[in-house]
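In the form predicted alone, a lone chain appears below as C-alpha cells.
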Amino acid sequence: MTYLLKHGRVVDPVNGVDGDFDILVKDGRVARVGRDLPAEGVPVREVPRGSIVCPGLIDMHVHLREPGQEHKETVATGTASAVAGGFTAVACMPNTDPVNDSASVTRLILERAAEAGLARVYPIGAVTRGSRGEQLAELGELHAAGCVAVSDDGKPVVTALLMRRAMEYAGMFGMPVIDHCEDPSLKADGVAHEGFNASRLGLRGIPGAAEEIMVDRDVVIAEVTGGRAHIAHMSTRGSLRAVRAGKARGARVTCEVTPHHFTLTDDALEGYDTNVKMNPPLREAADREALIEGIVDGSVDAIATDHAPHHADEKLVEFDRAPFGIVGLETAVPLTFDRLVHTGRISMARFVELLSVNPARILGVTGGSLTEGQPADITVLAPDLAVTIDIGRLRSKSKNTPFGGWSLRGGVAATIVGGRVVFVNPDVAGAQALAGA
C-alpha cells in the first residue's frame, strides 16, 4: 500500500519538524517526509484543512479487562476505543483474571490484539505472582513473551525489598517497573481525597501522603539499584517534588499524569457521582495546578489515561461500594487540547512529546517519531474541532466517565496504524478522503 499524505502541518519533535510537509507511506512504513513531494503515480490523500499530522499517540496505561472481565471491556472493544481516541498503541495493565503473570496470558492478549487488527497492544506483566505482593513473577518469561514493562497496578508493591528485587530483575531486561504508589496502611478503606470535601460529605479519606511516601521510596530504590521506576497516575504536588528531586540526583525515574487529574478536583465529589471515584482520587486545586506546572516545565513525562472500564451496574451503587476508575481513551485528546494547548500552557510539540514520544521511549516500543523507515503509525488531529462528549457514541464497552456532555475544542480526524487507516472521524469535514477510494 503506497500513498501520499499531503497538506498537513506535521509535528515531529524527534526530527525537529513542525510545518507544512507531505508524508509518503509505502508498505506500511514512512518512506519519506518532505515539502511538496512529487505525486506522480502515487495516490494522494489530502489531509483535512487545518489538521495536524503527528506520530501515533501511545497510551501507556490502560485496562483492557480481557481475559476474565469481558463484561467491562475486551481487547477488541478497547482497541476500537483507542483508535477512535487517536491512539495507535496502548499498553495494558495485568490486573485481568487470571492476572497476566505468565507467558500464556501474555500470548492470549497478543492473539486477541492481532485478531482485532486495530491499535497495537503492548502487554504489561505483573511484578508479583497473582499481583499478591508476595513473590516475584517470572519477569524474564514475561519479557520473552512480549511484555514491555511490569506492574501490579491497582495495588502497590508494598515492601521495599520486593521493589528492590523487582527493579534489579526487570533492569536485566531493560523494563521499567510501573508502580501504583500507595501506602495501604494510610489508604485503608478510603474512597476520596482526605480534605474538606470528603469530610463535609461523610466520605472516608485517602491522604496525599499515602502516595507521596511510596513515590519517595521508589525514587530512592531506583537510585540504589540503577533500575527504572515509573510512577503511575501521579496525583499530588508532594509526589511531583519527589520525582523532580530524584531526577535532579540522576535517578532513573519517570512519571505520568492523567487527564482527569489535570482537569478535575475533589470539588466534583458534590452529588456523590461514582464516575468521579478513582484511585488515586481527585485531589485539591493546589495539586491540580502543580501537576499542570509539571506538565508545562517537563517534570511530567507522559499523559496517560488509566482507562478503567466498569459495567454500569457496578457503578450504580453507593459511592463507598462502587469500584474505582473511569474510561479515558476517547476523551484524552479533547481534554488535553482544550485545557492545555488552547489555553497556551503547552505547545503542539509538547503535546506530541507527552502523548507519543515519551511513552515510546519509556516503554522501549516502536513509534514516537515519523523517521523514515519507521512503521507508519500516524495520528491526524483536528485542533479546532468542536467536540461534545456523547457517552452513547463511545466505542468502549463501558461508559463510566464524568465528562459526558462536556463541550471541548480539539479532537481526532483519523488514526493510521502500519499505514492502514483504522479510524476516520465522521464529524471532520474531508477526513473520509484519508481512507482512500
Given for the second form:
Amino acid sequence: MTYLLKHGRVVDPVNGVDGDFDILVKDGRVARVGRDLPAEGVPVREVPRGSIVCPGLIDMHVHLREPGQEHKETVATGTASAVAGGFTAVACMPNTDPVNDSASVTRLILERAAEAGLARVYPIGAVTRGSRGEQLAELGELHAAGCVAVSDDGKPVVTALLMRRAMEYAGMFGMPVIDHCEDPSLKADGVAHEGFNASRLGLRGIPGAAEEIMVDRDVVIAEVTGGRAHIAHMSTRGSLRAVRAGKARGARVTCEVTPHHFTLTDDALEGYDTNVKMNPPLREAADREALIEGIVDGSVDAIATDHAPHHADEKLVEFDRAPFGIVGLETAVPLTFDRLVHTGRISMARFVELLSVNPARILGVTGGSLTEGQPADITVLAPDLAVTIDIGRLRSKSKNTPFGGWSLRGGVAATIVGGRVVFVNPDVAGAQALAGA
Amino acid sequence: MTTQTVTGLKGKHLLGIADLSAEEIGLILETAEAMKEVGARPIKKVPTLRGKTVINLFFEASTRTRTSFEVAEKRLSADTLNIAASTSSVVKGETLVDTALNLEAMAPDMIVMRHASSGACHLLARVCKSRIINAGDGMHEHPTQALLDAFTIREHKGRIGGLKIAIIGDLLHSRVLRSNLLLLGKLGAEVWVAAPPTLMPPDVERFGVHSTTSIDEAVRDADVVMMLRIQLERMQGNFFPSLREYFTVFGMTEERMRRAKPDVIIMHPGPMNRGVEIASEVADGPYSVILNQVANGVAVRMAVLFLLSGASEGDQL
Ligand SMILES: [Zn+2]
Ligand SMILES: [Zn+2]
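Given the form predicted alone, state the structure of the form predicted in complex with its partner chain.
What follows is the entire complex, opening with the chain shown before.
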C-alpha cells in the first residue's frame, strides 16, 4: 500500500501545516509530507482539484447498536456510514444489549470491526455494571480489552460518589469518564426543551438546568479528584459556562457538541417530527449561539455526532413515545462546513482540531495528525461540494435524520484508513483516481 | 355578528386552533348558529352527512366529548363508529399508525380522535387519507372545546374582541388552555391567566397574555372567568401541597367573583371538581354558563363536521 497523494491542500494543525503538500503513503503509514515530492517510481494519486487533505476525522460519540440491536445498526453498517461521512475512526458507546461492561463484549465489537475493515472502532466501556449506576464495572479489564474511555451514556452517572470513584479509578488507566449529564428528577418524563415551543406544543419540558447541574457537579469532581471528565453532547449555555470556568481553574474537563445542536433549535419541533427528538433536546437560539461561540473560541473541544440509529417503525409513533436520537455520521461534515466554515466562524485548522486532533487527544488514540510514521488515516474533503442529503442513499441502516433534503455546501471526497482507500464519493469529480488502478 | 369573508375551511383537517384564521373561526361560529337552530327543531336531524362514515377513535376515556361528537354526527345523519382504547387492539401492542391504517381500510370520511400524546393527530394526518378532527391531544390542543367556549362567550356577550377573560387552574397540563389562548388571541380578547408558578407553562406570556399568580388580579373587572380542572394526581407531583390549600389560594368563590364585572359569566370545560377549583355556589350560580357550554358543544361540533365534510356546497340544513 504505497502511493503518493499529490496536490492537495494539507491541513495538519498539530504539525503547523496548511498548504499545498504531497503525502507519501508507504505500507499504510505516512512516510513523508512535503512540497512537490518526487514520485520515484511510486504510483501517483492526484487528489481532486480544490480538495483539503487532513488527518482522519474521529467521531468520539456514536452508537453502533451491536450486539443486540442489529435491526437499528451493526458495526459493519455503522462503520460504512462512518467512512462515507469522512470518519476514519469512531468511538462507540456501551449501551448495547448486553451492555459493554465486559471484555467479551469489547472483543466482539473489535472482531466485528476488523471483519468490516472500514473505520477503526474504539469501544467505550460502561462505568457501572449493566450501566445500572450501582457498582463499578471492571474498568481495568475493559481497558485491557481495548476500551479507550468509560461512560454510562444514555444515562448519567447519578450519584456524586460513584462519579468520584469512577474518575479516580479510570484515571489510573488514563481513561476519561464521558458523562451524559442530566439530573433525572429534573428531566423527569420530559421530551423537549423546556421553553415556549414545548409550552405551545404541549410537550413536557426538559429544562437546561437538568444538564447544567450535572455538568457543574462533574467539573467540581474533576477538580477535586484530578480525574478527567468529558461532557457528552453539551447543549446549553449554562453548561458551557461551567466548563469554561472549570477549565480556567485547571480542572481536567473537556466537552463535545453535536452538529444538530449547533444547527437546529427547538423551533424545529413544529409538526412533531420524531426525528427532532433527541436527548439532550434541541435548545433555544441563545444556547445554539453560545455553543457556536464556544466552538469558535476553543472552549468546546470536539464535534461529535451522537449517531443514534433507530428503526423507522420505532420513530413512526407518537412524539412522546418515540426513542431519542438521530443518525449523524453522514451529515456531520456537510453541516460543519456549511454552518461553521463557510459562514466564516471557524478556520479549516479549527475544523480539523474539532473533528480529529482533539478527539484523538481526549481518547488517547492514534491519529489527529499526519506526523511521519503515523498510520495513514486521512480524510480528503471537498469543501465546495454541493451536497443534498438523500435519506435513501445513507449507508447507515437507519434513516432517522431531520436533515433529509437539506442542501449544504461541503462534503467528503474520500476516506483513507491505514493507507487503504475505504470510501470514494461518486459525486466528486476525479475522486475515483484516489482509489488507484 | 361579523360578516364572513371566507366560505370554507382552508385545511383538510382540524388539528388545532393554530391552523385557523380569525375568518375561519368566524365561519365555524356562524355555521354553529345555524346548527343550533337544527337542535331546536322538533326533529333534530338533517341529512347533510348521509352516507358519510365518521369514526370516533378515543384513546382516553371522555364521556362528555365523545357523546357530544356522537350526537353531532347523528344529527347530521352520518354513520358513526365508536372505538374506545380499551376495546381496540392498541392494548395488544399495535401502534397508533397500524390502528389508523386498519380503520382506513373501512374508508371512513372522517376520524375524530382523542389521544393522550400531544401531536398524535398530526401523526394520524400524515399517514391517513381521512380528514382528522382533533378531539384533544395530550397537553396540546382541544380545538372544538375552544370553539364552543368562544361560541358561548359570543352568545352572552355579543363579541369576543376587547373582553377581559381570566383563565385559572392547571394551565400547564391543559390542552383547553392552549386552544383558548390561540383562539381568544386571534379574536382580540385581553386574556389573563392565573395559576401557581408550578402549573404555569414556561414562557406563557409569549402567547400574548398577561400572567399572574394572583387570582384576584386576574378576575378584577373580568367579563369572562374560565376555570380549568385540577387533576387530583397533580398533588403527588408536588405541584401544590394539598387540595385544601389549592382551594384556599386558587379556588373560585362567590367573594372572589365579586371583583369581576357585574355581568360576568363563569365557564368550566368539565368535569368539575367542586370544592377544589370552584365552589358549588359559583358553579351553580346565576353567572354560570357551564351547561350552555355543553349544549353549544353539539352545535359547534356539527359545524366543524359539516365544514370539513366537503358537504357545504349547496346543501340544505
Ligand atoms: Zn447521551
Ligand atoms: Zn449517545
